[in-house]
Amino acid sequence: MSEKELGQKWDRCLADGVIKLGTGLGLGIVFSVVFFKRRTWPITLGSGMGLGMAYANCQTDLRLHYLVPKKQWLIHSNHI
C-alpha cells in the first residue's frame, strides 16, 4: 500500500468519525431532550455509538488492503 493510499484511508476514516460522532451526538440529545428529561446517558451513548461504527469502518478500510478476496477463498477450498 502506497503513502498516498493511507493518507486517503486516514483521511476518509476522519470524516467518517466525525460524521458518526455528529450524527450520534445530535440523536443523542435530541432523545435526552424528547424522551428522557434532559438525562446525559443518551448523549454518551449515542456518541459512543457513532465513534464506535467509525472505529470498525476505520479498522475494515485499513485491513483490506491485507485480506484475501473472497473469490480466491474459494478457488483454493475447492482445490483442498
Second form
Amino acid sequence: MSEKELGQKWDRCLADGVIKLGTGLGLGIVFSVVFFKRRTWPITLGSGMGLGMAYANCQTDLRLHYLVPKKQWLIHSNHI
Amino acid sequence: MLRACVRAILVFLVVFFYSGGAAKVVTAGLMTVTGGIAGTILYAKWDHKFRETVEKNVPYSDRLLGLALGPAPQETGLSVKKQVRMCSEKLWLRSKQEKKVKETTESPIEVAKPVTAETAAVSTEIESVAAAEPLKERPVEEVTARLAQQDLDEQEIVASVSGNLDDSLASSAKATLQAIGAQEAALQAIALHTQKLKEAMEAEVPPQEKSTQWKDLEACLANRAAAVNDAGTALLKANEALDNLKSVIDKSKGRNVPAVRPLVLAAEENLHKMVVDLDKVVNKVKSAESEAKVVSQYSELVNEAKLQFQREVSSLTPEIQANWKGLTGKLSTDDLNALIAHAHRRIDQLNRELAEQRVREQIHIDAALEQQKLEYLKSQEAAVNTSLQHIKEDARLEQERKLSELREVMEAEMRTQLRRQAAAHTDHVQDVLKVQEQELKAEAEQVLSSKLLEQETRQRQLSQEQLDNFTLDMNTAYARLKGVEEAIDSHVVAEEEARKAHQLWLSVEALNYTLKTAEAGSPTKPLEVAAQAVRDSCHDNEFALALASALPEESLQRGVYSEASLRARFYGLRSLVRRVALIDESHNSLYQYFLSYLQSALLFEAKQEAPPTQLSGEDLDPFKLLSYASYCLEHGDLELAAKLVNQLTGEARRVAEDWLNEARLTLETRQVVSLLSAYANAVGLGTTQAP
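Previous: the form predicted alone; requested now: the form predicted in complex with its partner chain:
Whole complex next, starting from this chain.
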C-alpha cells in the first residue's frame, strides 16, 4: 500500500534520528569527557552532527523516489 | 401642393433667420437636402434618360420617383413619322403588284388574238377580281368551277342553238324541198300542159280523142293551176321557213359563242343552197310559165280565132254544132258553100292581115324586140341581181368558212402550244411530285422506322419487365422457402443457443456473485473459478471468450476489493494526500514537508463538492480534487473518483497510487463482469421465446 509508505518512511526517519542523535550525543559526551575536558561543544557538536545526519538521511529517504533512475525505482518499488 | 412647398420654405427661412447657431446649421442642412431632392425629381420628370440613370444607380429612388411622377413611360419604338412612311410604302407596293397582275393578264390576251370567248371572259373576270382584291388569287377550284360552269352554259347554248338550228333547218329544208317539189311539179305540170296544148293545137287527131284531149287539157290546166298554187304556197312557206332560219341564224350569231359558228356556217350554207335551189326552180318555173304563157297566148289566140270562126260559122249556119270538124257528113251543100265562101272571105281577110302584118312585121318585130330587150334586160337585171346576191352570199359564206377554218387552225395551234405548255407543266409537276414523293417517302419511312423501333424497344422493355417480375417472384418465393427452412433449422439452433445462453448467464451470475463476496477491508475471493466456469460455458463464443479473458490477472488470482472498502480506504488516503499536497519533484525537502503539513492543518476545503463536467486549471488543486472525489465516492461513482484522483500529481499521486490501482482493478473487473452479464442477458433475451 503506497499510502503506508510515507508512514514507514517517517518511522524510519524517526528511528534513524533517534539513533543518530543518541549516538552523536553519546560520542559527544565521550569525546567531551575524554578529550575536551567536559566542555559542552563536543556534545552539541555530536548531537548536532547526529541530528543533521538524521535530517539528511530523512530527506534523502523522502526524496529517494525522485532521485533514483527509473529502473532502480522499479526494482525498488517491486521490492516493497 | 405648390402652396404647401412655398409655406414650408418660408417656415424654414424664418427658423433659419431667427434661430441660434446650431439650429441655423440644422435648418440650412435640411433646406439643402430637400432642395436637392426636389431638383432631382423635377429634372427626372423632364428628362427620362436621367430618370433611368437615377433609378438604376440609387437603390430605392424608383419607388420615390414612381410616387412623385407616376410610372416611367415606355418607348414607342418607331416614331409616328416612321410609321406613316412604312404604311405609305406598303400601299405603293400593293398598287404595283396590282398593276403587274393586270399587265400579265392583259398581255396574253393581246398575244393570242383569236382567243376564245371563254378565256376572254375568264380574263375579264380575273381583271375585275384583280381590281376588287389586288393580291388575292382565286382558288383553283373556283376557277375550274367557273370554267366548268361556263362550259356547261356554252354547251347548253350550243345545244339549244343547234337544236334550234336543226329544227329550223329541218323545217326549212322540208319546206324548201316541198317548195322545190311543188315547183318542179308545177313545172312539170306546166310543161305537160304546154305540151298538151301544143299537141292540142297542132296535132291532127280524130275528133273523139279531141274531146278527151281537151278534157285532158282542161285537167292538165286544172292540175297546172293547182300545182302552181301549191308551188306558190309551198314557195311562201319555204320563204317563211327560210326567213325563220335566217332569224334564228342571226340570233345564234348574236350569241357570240364559238362552237356555234360552224353550225351557223353550215346552216347559212344550207340556207344559201336552199335559196339558190329555190330561186333556180322558181326561175325555171317562171321560164316555163313564160313559155306556157306564150303557148297559152297562142292557144288563146287560136281558140279565139276558132271561136270567132265558129261564131261566124254558127252565125252563118246556126244548125251546125260545135264540133264541126267531126260533122262533115251531115252538112248540106249550101252550108258547105256558105262555109266555103266564109272560108274564102276569111282567107282573104287573113291574107290582107298577113300582108299588113308583113308590112308592119319589122316594126312589130322591132317593137317586140324592144319589148323583148326590155324584158330581157329586166330579167337579166333580176338574174344579175339574184346571181350577184348569190355570189355575194357565196363570197360571204366562203369568207366565213375561211375565217372559221383560220380560226380553227389558230385554235388548233393555240391548243398545241397550250398542250405543249401543259405537257411541260405536267413534266415539271411530275418531277416535283416525284421529288416530293421521295422526300415524303423518306420521311414516312423514317417515321415508320422510328415508330417501329419505339414499339420494339417498348416491347422488349415490357417483356424484360415481365421476366424481371417473374424472376423476382421466383426469387422471393425461393427466398421465402429458404427462410422457412432456415426458420425451422434455426428453431433447433435457437433452442440450443437458448440452452447455452442460459448456461452462460448462470455462469455470469455466479461470477457476479463472487464479486459480492468482498468483505470490508479484504478482497473478494479469487475469481478464477467463476471465470473458468464462464469460459467453459462460452467456448464457442468469441466475444464472451474475449471478455472472459479480459479479466485482469490480479482479480483472477487475488480478487478485487469492494467499493465500500475502497471508499473507507479513501478517507485515510485523503488526509495523507492533504498532508503531502505541496510535495513534488522539485519541492521535496523536509522544509517543504513541514510547509505542506502546515498547509494541510490550516487549509479547509469542502468535504464534498460536486465536480464540474469539465475540469478547468484551478480544479486541479489537490484539495479540490479530493473534495470532488469524495463527493463522487459518496454518490457511488468510483470511476469518476478514480479519474479525479488520477489528476493528482507529485507525491500525492505516489501516495494514492495503490488505491488508484485497486480502484482500477475493481472497475475493470466490474466492467467486464457487467459486460458479460449484459451480454448474457441479451443473449438470453434473444433466445428466450415468449409463450
